[in-house]
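Below sits a lone chain in structure tokens, taken as the form predicted on its own.
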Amino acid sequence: MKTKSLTEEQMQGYRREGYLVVPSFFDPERLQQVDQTIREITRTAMASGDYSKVLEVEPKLVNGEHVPRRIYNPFEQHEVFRSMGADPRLLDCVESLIGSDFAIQHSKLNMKPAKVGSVVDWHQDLAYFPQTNDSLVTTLIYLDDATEQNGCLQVIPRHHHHYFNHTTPDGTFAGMITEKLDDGRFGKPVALEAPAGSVIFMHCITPHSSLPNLSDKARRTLIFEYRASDSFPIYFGPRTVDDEALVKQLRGKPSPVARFGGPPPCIPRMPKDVKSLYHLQETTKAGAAKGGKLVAA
């Protein structure tokens, strides 16, 4: 098996910008794979009558139908999903980024159904898990070929070293950035598009987000978020016990002593009854529409 590991020149540019894009990691075959996997999954949880612990649908229907938009926690659910975010050449480059001892910490299948896939708000992943330091980097693989008309990955570069404000003007977590981003401060965002079988590396605290699939066609995303095994969660609620119960060891030991480090975290005050971060985000916004603001003072 050949190795995957990344070479300096892509190691300094993740670390220079905040990500990296490696095009075609993984071939036909192995998409096609986990493409049978998803509609086994979604097509049986759809047909049980009670899916919510399996995925969770699009607020709009189409046709007269509900339709997936996410898969919750794939790395549990299926072998496929398992092979996939453990494949030794995708290890290869996570330990390239954050050192030989490592956890995945959770995983995610973003669906992005066609004509209805929901935007993803500006957000930095490690906003909702603190931990003492910032080791952790966030895998993306398109399934999918992507491009900005379906609602491909786009990114804030060179602002991994700061948190942007998460919270509503009374506090609360928003699951999303709620300082302003379009007047230029920092820079353009950058669209991600890649074609199928692509793999992002983005640093757990780039800013990133998604715009709605216009297209005729999905666009789904298998998202694994790994961490170095020196890095702890910092206890905000029950929901810290409940993330801590997916990871899962795949390199090297378990650290016995905790390395602080990265921009201090903040720690979210978390509303009732978070389903995930499309409807945290959603909850925001229908909140401020009422209240008529969102973007924090």
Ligand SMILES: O=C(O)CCC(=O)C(=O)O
Second form
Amino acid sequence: MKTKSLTEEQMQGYRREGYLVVPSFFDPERLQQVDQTIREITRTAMASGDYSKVLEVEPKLVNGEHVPRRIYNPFEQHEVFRSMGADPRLLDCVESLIGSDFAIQHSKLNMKPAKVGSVVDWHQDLAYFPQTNDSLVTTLIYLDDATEQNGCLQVIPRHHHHYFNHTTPDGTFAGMITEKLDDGRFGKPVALEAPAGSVIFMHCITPHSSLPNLSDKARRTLIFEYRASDSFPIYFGPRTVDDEALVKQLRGKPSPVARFGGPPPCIPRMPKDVKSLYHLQETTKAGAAKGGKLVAA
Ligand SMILES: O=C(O)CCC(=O)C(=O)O
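Could you output the structure for the form predicted in complex with the named molecule, given that the previous block was the form predicted on its own?
Following is the full complex, with the preceding chain placed first.
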């Protein structure tokens, strides 16, 4: 099989813009396997009576039924997802971006089901989990054709060297950017439309979001996060310990030393009992709707 690591031009584009789209990276047969696996996992979880360890559902019902919005930790849950997250061609590309020693630290599958798929508000991933440096890349694999209509990913290019504010006025972590982004100061968001099988390589500080899916087509995205071996988590509570239990070295060696780099990391003061990004962002917006402020006056 032909190796498909990144070209110099693609790497430069990633460094400059903070993201890179590689269209149709995975072929339809591979996507078919993933589709089958998602159906099996969903069916089994929903039939079990307690799906909450495996997946999270949309707040809105579809035809009176719960529909999943996220499958947790797919890399842990099934060999088909593991083989995708450890695919040698994908890892070659990751290696082009963060070097030859790296681990996978997190995975998730966002389902964005037709009609009800939840919004994801603007945020920067590294604001959720501070690290000693910013040599982390997220790969987002579109499992369906993604368009603006079904809520494709949007990014704000060239803003991966600084953090936006993610706190409410009392300093609590909001899980979303609380500064005004739409007044032209930061440029226009770019909607990343691409066919099923495409991969987006996104820097861990790139601001991104996606609109709700009001169309009649799902927009599922399988997400893997990789980090250089010398990027270590900064402890900010028991959540760090839980997250670290999932980290697996995929290439090269673990590092005996931490490297410091990137903008000074923000330390998120997490509210209690946060279940997911969706849950936290919804809680923040509900607080603002009740009269709380999102942004300091
Ligand atoms: O699925 C999406 O549209 C965005 C994914 C994302 O940013 C997240 O889950 O952290």
